[in-house]
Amino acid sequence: MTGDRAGDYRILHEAALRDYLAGLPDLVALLGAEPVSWSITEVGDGNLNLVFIVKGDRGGVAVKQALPYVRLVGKSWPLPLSRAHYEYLALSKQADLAPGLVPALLHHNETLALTVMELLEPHIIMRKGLVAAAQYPRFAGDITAFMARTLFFTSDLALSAAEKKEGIAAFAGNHALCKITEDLIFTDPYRIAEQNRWTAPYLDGLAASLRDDMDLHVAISRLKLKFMASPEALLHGDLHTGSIMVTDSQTRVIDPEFAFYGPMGFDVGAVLANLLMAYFASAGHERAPGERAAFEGWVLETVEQVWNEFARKFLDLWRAGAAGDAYPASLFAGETGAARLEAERQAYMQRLFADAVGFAAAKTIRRIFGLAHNIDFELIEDPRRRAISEARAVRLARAMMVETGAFPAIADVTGAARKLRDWMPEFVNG
């Protein structure tokens, strides 16, 4: 259900939120008991929003409210509340295309920028599990199903040109969130920017080298242009391991407020990047050797599975009789036409893979030198050990971005990661 648009926006803290939810009969029935007895806990640990868990004697819900500014920075960085509307639209679309892989929507109020969703328990944020060296056997299968279905079915391969353009128009207003990505991922780490930070003093030299590396500047600028100018499909837009909740048997993708129509490789690259960062961060955490080896082996195996399974599922959807205006079937009749179309499908996927490799590199570098960092690295208490892990990740990322052609297959990425696992940066002996 969707709330009406009457009234003005206000931030709902515990008492106000309780009163608001108490006026929604369906939610009262779901939660049970008297509203006064509900427990309400603010648990938001992200960069932008308030997140509450509300529990009664019958059940619980999660409530997310957008703030009119970036929570990580404060009121000096205003941000449109409309992002909550785009998140609601994206979740609704994703629920249709990838059922069971996003939380159920229970209520939305556009004026309050507030959404009530299914409470995911006992799920945890995947990134927290990875820091604890947890392995998730269903993850690769689930995330590849999510990406293949949401990307394919919102692309020109599945839609008419008119349908696709209507989709682009529906999300075109989310440009403020896109601007955050354009600055924080594709621009700021490569220049002096007030909000940049890194593990100083160990990475000071590496940070300076990024600002002087013209090959890298060209490569990141090409990726930025593709991000801005290639509306291939509806993206989640922020598909990292902090936007995924998991158990051993379930995966749920959350927080698509950065959703827009962009290059498919951006979402795929984000998943690959966060797994690779978990791999490199592993060496910095205190772990038994056997546990470390098992976890790191699983991570790299998962990296390969993510690309391979995504590509297989995406191609299966395409081969199953795609009805989009791209590659019309009437142009590929007969055996010769079918063979040429299959060759073009393979070439398409190779281009998508190259995009994913580049975007994975961009996502890695921003998490080490930009504004918002990953706890994979941040929870390594010894700054020197942290910097070593980060330097290894950056060394791979630079190669992936500048020498993308040297990584024609996902095994080339994981092979390079293994070779860098024990590499020592210059500052170690400096």
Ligand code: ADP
The other form holds:
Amino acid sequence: MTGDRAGDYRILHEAALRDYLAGLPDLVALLGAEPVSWSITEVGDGNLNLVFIVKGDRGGVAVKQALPYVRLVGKSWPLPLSRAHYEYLALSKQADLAPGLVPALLHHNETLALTVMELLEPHIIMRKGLVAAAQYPRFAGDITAFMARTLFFTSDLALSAAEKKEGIAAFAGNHALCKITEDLIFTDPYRIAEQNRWTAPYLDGLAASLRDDMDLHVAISRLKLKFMASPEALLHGDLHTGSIMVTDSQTRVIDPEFAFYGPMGFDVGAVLANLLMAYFASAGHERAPGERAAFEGWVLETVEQVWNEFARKFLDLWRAGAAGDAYPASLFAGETGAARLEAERQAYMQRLFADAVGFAAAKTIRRIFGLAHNIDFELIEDPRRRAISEARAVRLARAMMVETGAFPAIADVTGAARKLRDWMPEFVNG
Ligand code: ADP
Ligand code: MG
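Switch from the form predicted on its own to the form predicted in complex with adenosine-5'-diphosphate and give that structure.
Below is the whole assembly, all chains and molecules, this chain first.
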């Protein structure tokens, strides 16, 4: 599936892309025999890459090509093309481990940093649906299957030590993408950085307080170290609601170009954080009261299901047959051994939950003070209303990060979110 000589990278805009795909018989068969009649539209709304949708009379595909720089910023911020290789590798692995939950891969060209995949249609980006107060009853079940399976089966609980280290090595070169996370999530929001922005003037005081808050600086630094130094499992690495495409009956995870071996709580926390942000943003959007209440109720219920079902599925996989080198069965023989191992599994999940709570908080704060914001908040046009929603999310996030122990269960997180639903930040009266 890979081809071409090194050094032949070029950006394939419409005509060149048409010619390129026309040279691939399998894709011609899928699209329809008349390349001139294919429609080609660039739809990339992400921060980094080009995405084209190509449609012929028989079918369609999505084509993703990496640019040698960050799309959102421009050529002044170079970024290695190799991320397309890691994205392809991660998608292949996820397709094996969590069948039906990622787009099917159709073609990859390493030199062009280009991947052709199944066209997801009529799926939409989940975040867009959440902004429109849509509910996705299948989401919790699907995303927890995705996370439980991809995380468990790439961990030391399931793999031999050799397999695990080969896995780490295969993704270790994706460090430029990790560095983006290390800077944009774990560092910049807490210091003066050119790329930071927030809803001024309302959040000016909060932004300044983040820069002086040493409890928060210790907490975010611990999380950063955990992100850098804990290769527990193959992470998606960017598992927010903009990396998930949905219909009422299907969930597909896309865009794993940040994949690497890291702490499991980072992926789980990303999902929780993005649901919580949708919850807090809800108050800022024009919504009939009944619709608002129904949506917010569903979101918090989903937050609880995401953790509870993830934990249940992960534990089921562990109990059903952990073939990995961690926790050797020979050390836990007999009834006493089984009981101690089960207690240890519960303790493991408790630590993982605390990690997820901390990472969820980090993910929230970066979306409000850092470079990349999200439409949950950005589409609240009135800046004062937006700032109120954002301040509520930040209040919860700070508590989750600094007082993580005060959130021993997911119900503590949703309970705290509920309490903040109508809380008013100081700038409202000041
Ligand atoms: P980036 O890495 O630049 O963030 P994404 O992988 O998130 O790129 O894709 C950008 C957009 O392209 C998505 O938000 C989605 O609208 C569209 N897209 C990506 N993959 C597909 C697909 N397989 N089918 C349909 N649309 C897709
Ligand atoms: Mg994206």
